[in-house]
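Read the single chain below, which is given as structure tokens and is the form predicted on its own.
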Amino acid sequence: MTATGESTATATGQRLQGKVALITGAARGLGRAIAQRFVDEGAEVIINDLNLAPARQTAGELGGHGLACDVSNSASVAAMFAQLQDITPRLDILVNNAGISGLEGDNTAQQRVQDMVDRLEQAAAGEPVETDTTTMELTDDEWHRMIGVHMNGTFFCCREALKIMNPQNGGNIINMGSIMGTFGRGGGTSYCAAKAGILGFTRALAHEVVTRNIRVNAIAPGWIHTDMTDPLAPMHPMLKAATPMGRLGDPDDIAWAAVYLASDEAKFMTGQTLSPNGGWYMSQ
């Protein structure tokens, strides 16, 4: 241990040292805190946004590599790896974090989450719940949305990140999950879905490419303080009071463990879920 109580390999940096990382909707919130702690952690880094100046700018402050592309379509996601390997022969380690809340663009966003604040304080004070509709009027191109950024885009890029790794025989998946995806939680049907799916996905693909030195694990998050939460500020209060530890999460929380997975510290572990949380949700 250093001084101040901090393992000498976090300290020194090297736990990802000489490793390659494409990191998913990494041009801010958690995915720029797992690149900015893989950097730290001696690795290389690829940004990958939908749009590509973010990417880029991200990736310049980090000294990494900006690629775009939306997760949720295969050309374009093929496109991408075509990219990838003008960059770099080989891949080490893939973070599947790109996502959507489905509050984007929304101008009844505010309204929703209100109404989701309503049914809670009902609820505690026994009175009696208004109806969550929120299902009922889920429209088609919301659903596929969701299940195209989460599912498809996570699947798309383990599939073309297989291509790269199987061949060296070894590499890293990680996939984001969610609490969404282990607990559920109505008002968000077509999100807990896909980070169901997700989970399942993580399991399944572990046990296919266990062989090849591959492993593949996910994270399921809690409820952590980022843009993307932001506009559930007003249950914020609810959540804090819901969690043991009293407060959300940083995007920290979520990139320590994200490099525990990517590190030689985890090589016994694949198919499982870290889900740092608070203890909002406790399992096993």
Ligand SMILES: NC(=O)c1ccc[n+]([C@@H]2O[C@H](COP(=O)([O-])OP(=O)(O)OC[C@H]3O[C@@H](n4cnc5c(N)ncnc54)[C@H](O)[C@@H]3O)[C@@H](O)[C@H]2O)c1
Second form
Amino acid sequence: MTATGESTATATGQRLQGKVALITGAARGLGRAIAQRFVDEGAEVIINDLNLAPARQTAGELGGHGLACDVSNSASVAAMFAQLQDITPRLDILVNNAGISGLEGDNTAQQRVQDMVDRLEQAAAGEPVETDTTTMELTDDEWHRMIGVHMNGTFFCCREALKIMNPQNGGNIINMGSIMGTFGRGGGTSYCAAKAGILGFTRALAHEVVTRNIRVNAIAPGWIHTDMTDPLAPMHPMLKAATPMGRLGDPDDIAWAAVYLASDEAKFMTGQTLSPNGGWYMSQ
Ligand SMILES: NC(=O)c1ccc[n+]([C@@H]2O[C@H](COP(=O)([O-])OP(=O)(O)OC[C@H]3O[C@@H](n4cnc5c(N)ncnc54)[C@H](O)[C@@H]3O)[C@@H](O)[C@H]2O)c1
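Pass me the form predicted in complex with the named molecule as well; I've looked at the form predicted on its own already.
Let's see the whole complex now, leading with the same chain.
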């Protein structure tokens, strides 16, 4: 509102009018929900995912373009940005959302989740807690993959995006962190390290590009129900009980945060972490 009470907000449905947005890992989950809200707000969206078919399918459903690449692979990211520039000369918004939990394709995942539940129950009951062996059993490949997708992927995509955004003297980058980037959790050291790294990278990059009219922020979601958190189903009752709002979030709870950060309504926000988490973790 202005001093005279006149609203300066952009009308809903037009906040991202004329903007071009690339969202990584957007064939499903949080990325897809963000892409959907961006389209609703008038943006042209480019949907990245690991494989072309799901990226194209989501793009077709939402009305955008689908591009494939593994964001952890520097050459593939550069190739994807070359393809992107065949579609559009400009890029206004980059959302670095692609991510993994580390449980993908692990046939011991169910047992690992049950072990986590058992340890939480043992601790709650005041019983001796079994040793958590996650970190001592983590392989080099598993560690590198986690850091590669989240940290390296965020860096590789930002590096390419800045080659467009710096000369265009404007842009907006949103990096997907997690409450796990600040709240440590046993059994998730590589994930927590990757997400903490993304939050640090976000603040430093925000400083670096502020004079080029580029804002860089992070979102740190709480527990959101997606395919990624489905394997944690046995833990859901505990997670809900530990969340003051008493539920897991849904992807739209995160999509609205992304719309806000990407829009001019957040024009004084840079280097910040916005954390929709139902009160699970309270800060500042
Ligand atoms: N769901 C949650 O509770 C939660 C909480 C905090 C943060 N996050 C973060 O939000 C992001 C999205 O999570 P989600 O819950 O929607 O997960 P999801 O598994 O439903 O979706 C992730 C998408 O990323 C894609 N992807 C994975 N690796 C990729 C790669 N190397 N290159 C390109 N695409 C890749 C997957 O194919 C998938 O489509 C992730 O960064 C995740 O760490 C999720």
